[in-house]
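Take a look at this one chain, the form predicted on its own, written out in structure tokens.
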Amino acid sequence: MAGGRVIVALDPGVGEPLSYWLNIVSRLCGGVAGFKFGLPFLLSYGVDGVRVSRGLCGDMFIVDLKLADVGDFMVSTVSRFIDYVDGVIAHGFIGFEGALRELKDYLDSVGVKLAIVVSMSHAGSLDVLDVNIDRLLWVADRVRPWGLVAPATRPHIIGYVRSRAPWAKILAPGVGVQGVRPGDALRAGADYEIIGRAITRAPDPLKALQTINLEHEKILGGMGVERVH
């Protein structure tokens, strides 16, 4: 299946040659939604790695830094490597005024999308995200991004999101190594699901991306939702 609903996650190891991942990068390209670069990428092989796997592949790229810092240290940050990615990540607790608004405008100049954050895949986003979802919601709804980030380990807060903010695209990490089953998210109401380690480090990492593009073919068939672009 072209494109599909796969945000594949490229975490290297420490010491891991660049070339598993350009190679990753290059069996999976047009079988996905997207290709998502974390810090691990960035710190194992620079704004170069970036360049290159640009180079094999035209799907969507996402850098994931988690930005949260005022807005003109994270447009400094992401102008560095802003001629190779279609989207960038930051978080939503920093606030609109002073910090995402200036990121949201500078993005919009040179056409990149806008993630934002609003709660995480691991237990301890309850702490102090999702006690403050609506607020979240009020800071994303005044920035108005491309996608929301919320967390396939939690279907309701994927619903609530969804319901909140119809107009944004969403994203979902936590399949897979963190125990949630590939469509799960899908089916709460994302819009993409964040796969990793269960594709990158699978035996044959292009043949279990087409097993879940089959599964989420079957679920989005069954919802009669088309594909998302």
Contents of the next structure:
2 protein chains.
Amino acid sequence: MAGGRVIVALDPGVGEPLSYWLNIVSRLCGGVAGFKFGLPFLLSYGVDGVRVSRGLCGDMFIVDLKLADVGDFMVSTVSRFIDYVDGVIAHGFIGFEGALRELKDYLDSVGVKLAIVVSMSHAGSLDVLDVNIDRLLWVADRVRPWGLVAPATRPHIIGYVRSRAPWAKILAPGVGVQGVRPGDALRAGADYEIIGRAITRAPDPLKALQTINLEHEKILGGMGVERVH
Amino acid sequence: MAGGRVIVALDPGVGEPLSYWLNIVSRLCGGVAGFKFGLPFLLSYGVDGVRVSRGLCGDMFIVDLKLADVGDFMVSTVSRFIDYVDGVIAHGFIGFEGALRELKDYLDSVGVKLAIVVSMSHAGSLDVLDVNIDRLLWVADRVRPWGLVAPATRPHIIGYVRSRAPWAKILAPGVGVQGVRPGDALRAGADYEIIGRAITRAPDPLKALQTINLEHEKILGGMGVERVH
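Starting from the form predicted on its own above, please write out the structure of the form predicted together with another copy of the chain.
All chains and molecules follow, beginning with the one already shown.
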């Protein structure tokens, strides 16, 4: 049973064995909202790495390739691992017709969630993305995905996305190593915090997760949310 | 010896054997400017599929994952296949600091080319990308990559990119199946045409390539370019 507001990002370095990550999935399973697999994971262990992980844990699995291609390519891409995942992440800036529309239709047909990136955690996000936030939210509104991705590093962006898209789950990356404390993104209006190294590289990943979950409980309690769901 | 202005996109369907694509690489090697490998190829055959292809042909290999993440992630991603490629493709909209700057620095350090997407071939490209073309070219000008990617489906965009970034090679996808005739993107100012199914799904891929190469020679001759280099 998944629980809490943490989505754990599984990002292997070059040459690391899959067993390291399978061990983390096994130990944390049930205490997280889900797990997120990116390009480093897929290139290291292939689709098979996701399939094997799925055999160990029924929590929400999100494949985050930051998809940003034309529609039929994105569909062809996700069809290769669709049986093992609950959600995928794509970029909003690619637009609706010929891209996110086709991806959303396909994901709906197989019952897999879509989350759309509308802002990112690094400084360069200000160059093009953040000055187009209204345009990106307009695209999101046409697609109506399950979730939106907005950075924990800029809480005012999370707050703005929250106010403009009350229907969306907000997933916030950038917690931990980028200097943002666990809980800050929830305070700003996010539903989930995506946390990688602060958990997966901790001496005891389960203990690190439990400490963060407790912090989240306190914050959500203070916000009048009865318990972490 | 690579030649011509065609970059062949290798995009396998689900369940196709690698041997189909290795055969295409072997047969077309020397008659193309290069080959482009995308997510469907990487997810089907892994990094090993690129490595084995490299063993068959020394033409320009471009891995096109449409990278659109923070810098250290993109570097971690491309480091896994860096020994087998000559170029990679990333999106311009992710911006400079914390993203394309880090990727470009890394690629420079290992002598691999970067091409940046500034516009795409589908209708949704007009939602966010095309109305930000000047902003994207400003990012490109800061990064100064080897190439820019602009769609054959909108020749006026290619012409505009050509005029604003005379220093860049222009790579144009969308030729063939999307209704654009081979040569039209060269006429508009592109340096390379990215062609997939019109060649790789032809009854005789080599013959299809040769027909396109002849057409290109004619067009370039008419433009005063002495021969296809």
